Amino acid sequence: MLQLESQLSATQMPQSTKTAILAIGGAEDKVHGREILQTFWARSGAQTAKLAIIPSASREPSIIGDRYETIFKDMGVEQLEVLDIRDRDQGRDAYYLKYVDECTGVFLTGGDQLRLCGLLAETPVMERIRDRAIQGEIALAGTSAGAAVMGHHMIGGGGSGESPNRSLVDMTMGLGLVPEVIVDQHFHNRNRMARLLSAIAMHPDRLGVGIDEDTCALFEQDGIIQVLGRGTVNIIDARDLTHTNQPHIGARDPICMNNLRLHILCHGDRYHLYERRPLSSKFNE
């Protein structure tokens, strides 16, 4: 038993104040341990956190804001706003860019990943809020829908549960918070392998980035991905591909993709985003 415990210690994460951003597989513990919010309560600033919420990707915003609200008030979370955004003129509303300017962390939640970009893309709120990301100024959060637009390309939609193949996924652009990666969500619960391999086929220079819920990809400002939570985090990464028939055959033929590396990491494990390589674990340092 104390070897046991001793080892679940190990796995544990530590509590970094400093910003990032956390890419969230959807469905995360709202209950019990919440580890995944808990751990962007403290990339936000913990008990001095001033947090945005934006259900704009949910059809029923309101009902999803009001859930995070409560989720995050019950953490201790003192300032907090929903940004209900519903169309596109509010993305220039003045109170809502000051908000943005003031506050130290954004969380956006699940839904629809092509309403959220219809809604915010290019507009002043979000604009500030990815400079503000990018820059290290807040942590930014998504969970599902709100993972899946974190890349400058994005899977708008598609299949799941066939070969590779161009007619399984629909690609359009994202909001290019981390611009070197394609995120899939949801990913073994839904059996989407064979989804992120097709979009990776169709732009080989990103980073295919796989996670299941209940597991979050955290994205350091040096590069380096994080992997907390429950489930796995699947990187393909086709920067060495030798071959690929995807510009040459049918929407619907399989695609045929040579020398992919895929890695599989779990709770506790680290990959360098701009190195492209897994970093020592606990288990082989």
Given for the second form:
Number of protein chains: 2
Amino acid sequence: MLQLESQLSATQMPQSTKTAILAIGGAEDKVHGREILQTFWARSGAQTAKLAIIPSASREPSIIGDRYETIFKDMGVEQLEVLDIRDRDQGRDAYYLKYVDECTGVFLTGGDQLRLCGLLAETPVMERIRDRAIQGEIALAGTSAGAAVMGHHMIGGGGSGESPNRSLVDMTMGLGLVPEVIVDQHFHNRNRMARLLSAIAMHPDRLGVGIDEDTCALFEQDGIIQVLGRGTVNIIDARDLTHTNQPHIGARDPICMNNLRLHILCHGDRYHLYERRPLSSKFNE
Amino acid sequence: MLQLESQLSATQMPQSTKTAILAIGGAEDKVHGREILQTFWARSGAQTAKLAIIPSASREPSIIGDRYETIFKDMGVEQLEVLDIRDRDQGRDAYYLKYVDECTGVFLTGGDQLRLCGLLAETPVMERIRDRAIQGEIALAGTSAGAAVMGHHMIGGGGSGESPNRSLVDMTMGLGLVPEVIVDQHFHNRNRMARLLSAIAMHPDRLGVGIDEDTCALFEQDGIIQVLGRGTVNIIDARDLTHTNQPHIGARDPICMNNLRLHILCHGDRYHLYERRPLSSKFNE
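For comparison with the form predicted alone, provide the form predicted in complex with a further copy of the same chain.
Then the entire complex follows, led off by the chain already shown.
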């Protein structure tokens, strides 16, 4: 508990009643300090939280659902349900709808973001979750595939080891929880800079957010992004773009873009989503 | 010859007498259009060039020296010498010194940049080559390891697949041909964004230049960088850096940097090294 308290103070954690949307870059610490998962727990109401775990991105939903259930019960959560949605009909299940109406936090596990969107997009259960998360009524966290779905536009898959180009990334629709962003996860760990750049070239009005493993971009209601965890959150802002060869290029031609703004943020750093600027952090305050 | 002429015109190539320094990202086309090697050939004086090939970065200097000799002789070069320097004493060889005093172009092959610098740094032969290249008396090209040595600071080696951090990159001294830059090569091909970011965090006054394979950053005498080839040249400019955790961090802690400027340039794009801004290119002229 002492460890938890010192972490909360180190990350300037507000009261447990302040909801947020947490995009986690995958492979978050599940064993030791559990900083990111504890932050979600705190933002959901701590011991009084009523949590929904949605393991639908995974092809082993029972195993992954159980794993997070154990973690959050260890933290003292008594009300917890794994919403093991395996077909789209379950996305209108009356019991599930009632549960997401009453819960205080929803957790989307990792797996395949195309599977997650295929099962949940535009179902009543997901619409209700999204409305409540955007209204700030619940905390919502997604890790890996669960983070990839945050934006209106989503990276469905892609490659690495090439110059940025259109064929390096497969773009599709996300769940629109934070429509302004395009999220990429396992970011530096899987060398995804070129694919996020390729995605932003196609949608330069969106903000690219590349999140490393065991790292979290926590979106506050007021538009402030706070960074938690061991790695970096990488912001690609094409607002000042003065030149690109889009849409002249072919699928495998390299993309050029002039005047991108790039921020490499780490633990304790903050960024304003709407004002598109870094805020003072613990280091230069 | 028709093919060559159209390429020269496509890249707005000036007269063959205009020297330049060419940093090539490795794996340049040696068989088909040979655009980059032909540009070096043209900048060295075309058929009248007198070339020095320095294969010292390689552990197989004879093989790689022969390969480039064949290529440039195919282009019509009659005066060509492979300066197969294998120990530092040869770096003061009177014949080599006379040759580099009279040549019109020097080509540094790939291999290991630490080996190249170990053999050549501060030898009379290399000092003479550097002085003549900086004065614009000769064209100079380096590919892969031969490009890595261009800056005052050099990336000697490093890793990938991690958040940017100090231990991700080994910094050492380069040959100082273009002191303002830190070059990384095989850039997106080997996922080197995080290591170049790590290098720039240590030396934010330098300009990061990440060059893809079969791609060339051609430095003109007046400070204009021109891009040739199939991939991208990636410019990381930390001039507006407003915040970094350097030098507070430990070796493996992630690096943060606010307000980097990033330019992804491709064939035909131009950038001003001293003014640190992209210039109009064929697309928006």
